[in-house]
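One chain is shown next in structure tokens, namely the form predicted on its own.
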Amino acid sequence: MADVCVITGGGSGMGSAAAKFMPKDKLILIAGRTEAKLQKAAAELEALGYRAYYKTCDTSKRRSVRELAEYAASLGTVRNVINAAGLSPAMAKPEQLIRVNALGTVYVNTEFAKVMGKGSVIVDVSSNSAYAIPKLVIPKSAYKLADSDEKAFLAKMIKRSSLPRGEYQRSGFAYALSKNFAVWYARKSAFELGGKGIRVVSVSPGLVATDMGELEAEEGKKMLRYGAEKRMGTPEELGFAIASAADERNGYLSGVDILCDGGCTVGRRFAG
């Protein structure tokens, strides 16, 4: 049977350029919202010389999750789940935020963790947002909700974004739990999964030149003059980044976190 690597947020973005550093003896499945995004993307991989599939789904509903990975199963051995599926806060309020991004994670993960094993690895497409957070606001206690009261944990983190006054101030706090609770929830899968044979591990890209990061762009530009360089991510260097991580020969790596932003997030440190 063909290894599958399945791919959410494939159809543009750091998603399809990682689909792009695969190895080509992989079934590349990409999965989105946008069937249109999807058929673009999977004839660009085609002329690559991927064999490339596409399935539409929306990763804040469990059931969608579910179909793309019983779908992926009925297509191979599911080797490789790169979940690189979000919004950024210029696309979302709070809640949808929270649904796709943090929720997301939770599907994902768990869903495929069924159709996946030893060997496999799973990579969640995190942000160094995750780390703008201050310690003393971070909802610990709502993020173990995640897998027992999914109705809670919605409502505390929609609580714990309402802090900030402004609109976009809000959905730039949602955004940023939402991606600290994908940090730690893989960090949580690594451990709970590995016994199956099954390495967890999160990428956070710092801003990044694709579509969703130029919507962001302007609010991003405090973070880039802390930068090593000054400057955005450009899609094929997180696309190699997230690819490696996702690579079986990295079999080692898991249970981390690998923080992909140009420095950024250590030059803010420093600064301070």
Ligand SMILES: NC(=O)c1ccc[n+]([C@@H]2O[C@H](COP(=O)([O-])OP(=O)(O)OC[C@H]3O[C@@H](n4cnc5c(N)ncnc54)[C@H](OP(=O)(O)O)[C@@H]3O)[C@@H](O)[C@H]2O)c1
The other form holds:
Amino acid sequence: MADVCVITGGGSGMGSAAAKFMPKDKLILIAGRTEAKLQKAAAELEALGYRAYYKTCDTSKRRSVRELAEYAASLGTVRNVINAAGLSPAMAKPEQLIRVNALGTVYVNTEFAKVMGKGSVIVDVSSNSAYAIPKLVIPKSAYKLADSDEKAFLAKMIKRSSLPRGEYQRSGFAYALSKNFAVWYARKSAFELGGKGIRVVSVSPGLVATDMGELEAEEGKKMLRYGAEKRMGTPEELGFAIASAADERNGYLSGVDILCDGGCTVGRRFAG
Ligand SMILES: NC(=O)c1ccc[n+]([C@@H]2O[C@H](COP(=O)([O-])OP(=O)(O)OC[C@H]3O[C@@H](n4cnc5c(N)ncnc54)[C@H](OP(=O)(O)O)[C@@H]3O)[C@@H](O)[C@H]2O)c1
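Could you give the coordinates for the form predicted in complex with the ligand, as opposed to the form predicted on its own above?
Let us now look at the entire complex, which starts with that chain.
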């Protein structure tokens, strides 16, 4: 049976770049909402010598994620899952950001865990925005409801997102909150799934020159002056970091977040 690597958000940006760093003996299954994008990205992979499949999936819907996981398992042994699907503040309002970035992480980790076994790995893509929220306003009690009471979780997260003034600021805060949650949930999953032999990590990119990154560049570039690199990351650099985290040879890496932002978050703390 072939090893299968599933990449949500694999039709573009970092997900698509990560696919190109996976070993060629794996079967790559990319997923996202837009079929035309997936078709194009799969053709690119095929041209590079990969066996590539695609399936439309909306990660903010549990049923859609379950169907993706079942399809992946029908193709072979699901060994690597990279959850790069996400929306940014310029793309959506708080509720959708929380549904896709936060609940999407819950659905991907829990539904794929059902079809994965020993020696497999889930990488959840978060953001360095996860580190931008003051500890005092992180609603940890809401986070704990994500598995048991989804409705209450959503209501509390949306309510917390209404703290800032201004529409973009509220979306920005909801984005940061959803990504802070993704880091928390990946860590939680690592300790729950470790016994089953499934490794879970998150990767938190800084500003990266993908379509999404360009959309957020005006706001995002304010962070670059704090960085050691003082520039945006490239999709290929992040694709490599994500693919390395998802590689079985990185078998001792679990329960952590990999902050890959050219030093921006640490630099900002140094700056006071
Ligand atoms: N670029 C940055 O500066 C940056 C910084 C930090 C973190 N990130 C995170 O990195 C990840 C990858 O982003 P990117 O920069 O590579 O942007 P991107 O090119 O826009 O990739 C995001 C992908 O997610 C898919 N997607 C969005 N909503 C989805 C949903 N509900 N279900 C399934 N797929 C969905 C999109 O395809 P469809 O629209 O066709 O579904 C798209 O292919 C995201 O999680 C993002 O939040 C990005």
